[in-house]
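Next comes just one chain, in structure tokens: the form predicted on its own.
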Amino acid sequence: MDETVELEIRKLGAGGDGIADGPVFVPRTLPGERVRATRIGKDRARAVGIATKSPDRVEPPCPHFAQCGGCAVQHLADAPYVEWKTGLLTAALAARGLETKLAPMLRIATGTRRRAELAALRTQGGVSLGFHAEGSSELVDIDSCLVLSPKIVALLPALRAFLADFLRPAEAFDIHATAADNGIDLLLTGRSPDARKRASLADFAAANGIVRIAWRREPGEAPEILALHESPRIAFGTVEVIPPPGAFLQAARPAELAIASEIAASVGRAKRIVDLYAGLGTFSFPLTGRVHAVEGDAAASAAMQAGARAGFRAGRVTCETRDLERRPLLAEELDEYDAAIFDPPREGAREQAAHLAASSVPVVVAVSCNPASFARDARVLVDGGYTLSRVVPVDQFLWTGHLELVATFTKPKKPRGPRY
């Protein structure tokens, strides 16, 4: 029999869980609350009743919040929510001995997330389609989502009905959905469909505004295109790019535009710019200087190069496929540029940051979705002579412990030596 205990919640953790002494993590609780909870393992518990409620507790706006693991803090009032979320960044910087005044957090509206990692499971009662429960493999069937683009939400009923025939009993699929500029782009991950079911994908796509459906057996495999109504397109500035299936995009277009605007203001009139971890050219293409964009993923880099060829005169944006973890740009290579941008994965840019720190690039702009790895890399840059002059938190991942940010570092430009 599960043990029921009474706990006092002391603080809100980085993931949005309330934390009691122990520590014991209790999802959907708030500091100052006394709760009755069922222990789940050594350091987790599930609240089954609240004896004392926090004055900061509000009614969650989503009917799925109690079960769905997508959001963590819909029950927290707005002002303490902002304080908690910006505090994640302040704490990460302080842990590395860095202090700076944060710009006001940019708030991204609901209904703007254009990509989603959905899961589907064929059950005896039909198809469950949605997100996993918090800390569990259990699938929560959803019919609405306040965070997602209405275009993706509108597809859910038709997708659920289609999967009822497409999936075998007890079969599960993962579904990466992207709201491209011209329609929905889907990447399915699971068992190989037979010839009949492959053929049915084309009809389903045509009937539901889906521009492309790709499939792979498991993550990491090269996807196969099974249905193509037209190529999905994403615009970055004046350039349209055809993303490979499942390609990384900034989660919300308003956040992308806000970050791009901040980058443009920081680099100013820089004539030569290097964009590291450039992805599809998200931040390269809107800039006005000459940009050298470097990306390690071959498919993303190829898509970016195709966009550059179609959108610019030769040389305006040049592209290089290069693994920056194994072969970062060296300080002497970076010294040729007036500004550098880097937007690494969540793990950060440990190797590349060291070479940036040793360079004489006068302006470095960092974009990150992980305050902890950003703070680590920022410490390296500051130790290399850079000043952390501006940090802007961006609430791109609503009601979660994830925080996007854009930061600017500056260093006096070393004069070039004489040329003989």
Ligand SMILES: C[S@@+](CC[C@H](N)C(=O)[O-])C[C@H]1O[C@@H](n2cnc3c(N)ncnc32)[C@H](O)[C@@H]1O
Contents of the next structure:
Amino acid sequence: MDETVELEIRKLGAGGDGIADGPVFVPRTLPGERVRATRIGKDRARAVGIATKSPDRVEPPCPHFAQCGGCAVQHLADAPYVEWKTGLLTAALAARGLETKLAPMLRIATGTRRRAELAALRTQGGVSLGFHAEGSSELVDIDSCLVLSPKIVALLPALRAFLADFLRPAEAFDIHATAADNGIDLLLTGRSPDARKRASLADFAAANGIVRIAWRREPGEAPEILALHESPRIAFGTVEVIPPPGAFLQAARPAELAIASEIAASVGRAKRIVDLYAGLGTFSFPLTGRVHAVEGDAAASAAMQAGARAGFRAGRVTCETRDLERRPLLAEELDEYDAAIFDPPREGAREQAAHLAASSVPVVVAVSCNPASFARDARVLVDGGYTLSRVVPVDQFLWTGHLELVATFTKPKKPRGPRY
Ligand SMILES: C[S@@+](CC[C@H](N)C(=O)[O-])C[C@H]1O[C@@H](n2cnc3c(N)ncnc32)[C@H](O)[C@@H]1O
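Swap state to the form predicted together with the named molecule from the form predicted on its own:
Below is the entire complex, every chain and molecule, led by the chain shown above.
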């Protein structure tokens, strides 16, 4: 039998685990608690009993919380939750010597997550469909989820039943589900289905409000469309875009709209705006100025370009496919603009930030899902003469250690040189 130890939880870590001396990470525990725990690794333990409960402990609202790894902190009361989450951002900024008062965290409603990375496994008893267990590859079968769009949750029983025939014994598939504006869009990742199974996808889609099903053998491979009832559509402002399978989207529409309105307020009446890491044009299309949108992924960029052509007169939004890590926009290119938006992937935009820092763009709005890489890039901008004037945390990834944010940097306009 596993040896049980008693641990005192000192603090809540960035991922939402309680941390005891060692450090030993103990999921689902809270600071101030004394817990009995079994070791499950050098620096990890699983709580099997709580000797002293924190007054901040609440009943988790989701019945799957004890097993499912999708959420980490449903057992924490709301006020300390907000304090912990905003504290992650304050700490990341402080680690780079940036002291900034944060705006109040924008709360994003439950049931609004419009994309889910589900996993499925054919078992002896049927099909497990859901998320991986906390800290493990084990799959937790779910029939409800508080964060996901009800449109995705409603599909789970039919999807599970369909997969019972579609998957071979012991076969696993990853399923990327997106609630597009006109129906569900699925991207399946796993072994190649045979002809009969491929054919069965069209009927399954038609019967369940699924607009498109794409498949690929493994991540990184170009997906093949196996069923197309209608092209999925996502509207950004007045422009509709057909996203490529598995394309990046802000996880929740209310978060996207809140960020877009922060951006609009910060860029104000800017006439020429550059949107770096523009994705499908999420933030470019709703703006009123002339926007140059730059995106590295060729499929996303083509989808954005098609949206721009259909939605606007020529020149209102221009699109460029460009790898901003290898070929960042240089300071002299950036100087043409009155405002810049940059929303890089999790690892941030070290190179691009250096060129922004050297530019004279008066307003830079950064969007980030990673406080640590954001703080690193923010330091570069501040060292280049920018003032970090506003930081808004956006709780797009409810009950997890992930945090979205939107921040505004300003730089006084350079006086024009004398004309000769
Ligand atoms: C966090 S997403 C933001 C997308 C968009 N702003 C939105 O909100 O939907 C980051 C985007 O950067 C793109 N990207 C990643 N690496 C890149 C690179 N080296 N150069 C240009 N774009 C890149 C991704 O394809 C993705 O669309």
